[in-house]
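Single chain ahead, written as structure tokens, the form predicted alone.
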Amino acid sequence: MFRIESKIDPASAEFLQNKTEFMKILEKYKETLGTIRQGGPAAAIKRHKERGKLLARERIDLLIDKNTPFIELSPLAAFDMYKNEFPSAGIVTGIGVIHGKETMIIANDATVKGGTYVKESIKKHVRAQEIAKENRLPCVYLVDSGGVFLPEQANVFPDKYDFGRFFFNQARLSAMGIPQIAVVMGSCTAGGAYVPAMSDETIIVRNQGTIFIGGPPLVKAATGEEVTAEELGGAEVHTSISGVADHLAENDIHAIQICRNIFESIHRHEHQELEIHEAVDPYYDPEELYGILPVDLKKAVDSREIIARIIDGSLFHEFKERYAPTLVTGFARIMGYPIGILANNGVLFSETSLKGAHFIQLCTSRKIPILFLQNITGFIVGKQYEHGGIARDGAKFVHAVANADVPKFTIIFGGSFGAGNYAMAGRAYEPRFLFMYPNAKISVMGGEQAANVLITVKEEQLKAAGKTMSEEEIDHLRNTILKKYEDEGSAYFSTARLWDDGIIDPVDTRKIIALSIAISQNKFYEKTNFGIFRM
């Protein structure tokens, strides 16, 4: 491999100006994240602690091995929605290590509307289970939830990927031999009662945890029977009478210790072997990314400059360096793990698509995970390119991405627009993880292009009716569309709706991708079978 030769001057005025602008974006993100991670309102947090309970993230910190990282997923879920009354969508999910085993952790935050679920909470919970299934990760459910948020019941109850999907997934995970442990640390009501009931082992906290299909108010309404929550489904009931729970804990700390004890008897499955080398820091400082990453997406960025600051030793074996230069492809290592990289360096042409498909075939045949670095406006358009078969050749690229069964990871470091999002392993193409930088944008096309298209369509409609638009009307329509695309294209809009697995600080890329590869090793990489590539 050869070291990438950077052409960036960190002392230049352009670099320093870009870094200043990027740091403003990054600071806004970190401030927002800090606020969200506080959980619910101060009064709810105070009540929670007065009951002797730990906060959701405190529980996770105690559960995972000391001095090991925790990859929190989608912490800004539901951001700027529901009047911001559901920080993190009321649930904390992520991957940590328990007794040396990578584990998916799903923890309700009872300080947020009693841990109840809105649409984004459910989507986040289901996504966590999907990741567990894809990577054969044991699951721990830290249960403290009032179930469905009743005012939103129509959006959370009946559909395929709504509340009932939790239990469907638990059944399928269990059938695959993936361990699931439930720790009932608060309310576990109605359908939510199936979370502990369908787990391999269940722990419940005395005078704190409750499990019942119908709570005291519903029991009284249905039968006239008056019963307390503890009498109906408390820890004593379920550990000594019903047998629904297996272990009685005195408090949160005791419950977490029991959970850790259980993990001593959980064995790691046979896993994918990779040729791992000793990790080497990049030759170039990763913090230089702040001066390189695009603040203005119209500005071209050589993706090799990004690659050079995230790979070991900045050493890169580039594939087809001189051919189809708008896509950079090649092999490298990230913290010792082998990785194939596809990074955008401009629009996608026919030859770019063929190069990408070829490189993906190399990665799948060698069982090497793939990292997609997105900064893409889409495929080239125009008569010349349509006649040249851009749709046919683009389809080859999309075929290759869709069928590649080695783990895929995606980082959006600039723009992600149109079908370019698909070809570069957007959410629809099931990368194991997809993260965005805080400067990133994502939409069907850029705002200016959308404005021009919609104005043209509107003018043609009016022309057919013998009417025209004034310059003021055109400007108003243009500004309305630009604002809409600016708002809906932001990384915050995306992550709030779980179109990604979270916004990350660029300097954390190496750590996050390395951990992602390690997580993916828990399952053997499947053989890739490609479909029909039109010739």
Ligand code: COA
Contents of the next structure:
Amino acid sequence: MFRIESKIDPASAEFLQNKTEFMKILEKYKETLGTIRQGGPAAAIKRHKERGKLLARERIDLLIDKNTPFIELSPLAAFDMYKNEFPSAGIVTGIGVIHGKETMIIANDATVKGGTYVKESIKKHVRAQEIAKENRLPCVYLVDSGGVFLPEQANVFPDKYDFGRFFFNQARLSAMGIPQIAVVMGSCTAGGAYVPAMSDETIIVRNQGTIFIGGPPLVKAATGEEVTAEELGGAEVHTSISGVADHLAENDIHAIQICRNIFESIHRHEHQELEIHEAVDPYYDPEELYGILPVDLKKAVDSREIIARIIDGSLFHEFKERYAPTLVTGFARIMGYPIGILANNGVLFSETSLKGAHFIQLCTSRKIPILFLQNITGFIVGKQYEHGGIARDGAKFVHAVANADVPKFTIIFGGSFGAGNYAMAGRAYEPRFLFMYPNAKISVMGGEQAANVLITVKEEQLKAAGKTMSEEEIDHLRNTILKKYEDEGSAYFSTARLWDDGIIDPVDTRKIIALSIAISQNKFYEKTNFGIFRM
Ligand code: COA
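If the structure you just shared is the form predicted alone, then what does the corresponding form predicted together with coenzyme A (COA) look like?
Full assembly next; the chain just shown is listed first.
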């Protein structure tokens, strides 16, 4: 492989200016993350601790093997929603290693409205189970939840991917031989009772964990029976009378130890072999990404400059370097793992689409995972291109991406607009993980384009009625749309709604992608079958 020759001068004024602006964006993100990670209000945290309970993230720290990383997913879920009363949507999810096995951990944060679920908490829980299924990861549920956040019931209760999906998923995952372990460290009420009840093995903490289909107030209202929570469904009851739980723990730490012990008898089923080399640092410093990444999306960035700061030794075997230059394709290694990379360098043309589809076929036939680096305004428009069959060639690319059955990973490092999002493995194309950089933007088209389209549509409507719009009306419409697209296109807006798996610091890309590939090895890479390519 050849080393990418960078054309960037890290001492140039342009680089330094970009870096200054990027650092502001990054600091805002880190500050926001720091605040969110504290969990619920101070009074709720204090009360939680006074009850002798550990916080959700403290529980996870103790559960995973010492000195191993935890990839936390979507920590900014529900950000800027519900008056910011649901930090992280009240649930911490992510992948950690327990006794050497990569495991999906789903932990309620009881300091956030009693660990109850709003729409985004549900999406996060279901997404975590989906990742567990795609990568065959055992699941540990650290349960401490009042169930559905009742005022939001219409958004969380009845639909296919709502609350009921948790238990459906547990049953299906268990049937696939993917272990399901619950640790009851607080409340498990109503539907929530099924999390431990549906698990393969369940631990419950004395004088702290409770499991019941209906709590004491409901029982009193329904039957008149007066009973305490502990008598109704505490740890003593469930480990010695009902048998709903299997292990009695004295406190959080003890429960976590029992959970770790369970993992001693859990074995890996299968493992996809990959040729792994010794990891080598990139030749170019990854921190230089801060001076290169597009803060202003109008600025063109050669994506090779990004690739050079992500891959081992900055060594890249570029495929079709001279053909269809708006899509860079090639093979490389990230921390020793093999990877095929597709990165945007402009709009997608017919030939770009063919090049992308061809490269994906190479990756699937060689069973090499694929990394998509998105910075895309979309497919080319215009009479010449429509006549040339851009839709037909674009369809080949989209076909290839949709059917590629090797693990796909997507990072949005700039803009993600229109059908370009789809072709480059956006969320709907099931990349195993999708992360955004804090400067990234995502929407159906750019704000200015959307404003122009809508102004044209309005003007045509009025023209048909013999009317026109004044300059002020046009300006007002334009500014309203620009503002809406600016707000809704931000990485924060996306991550709050679980359109991605989280915002990441660009310098962590290597570590996160390498871990993602390692996680993907828990399931054999399937043989890809492509559908009909329109020729
Ligand atoms: N829906 C909406 N809000 C809920 C809730 C629910 N199911 N359960 C708790 N809350 C809210 C409380 O109103 C309170 O809000 P506030 O901080 O704005 O006052 C906050 O969550 C914390 O609840 P609190 O009862 O003060 O905390 P706790 O730690 O002593 O008890 C629970 C937590 C979950 C054990 C207890 O609140 C409870 O039993 N809730 C009802 C559970 C239930 O019946 N769920 C059925 C859902 S299907």
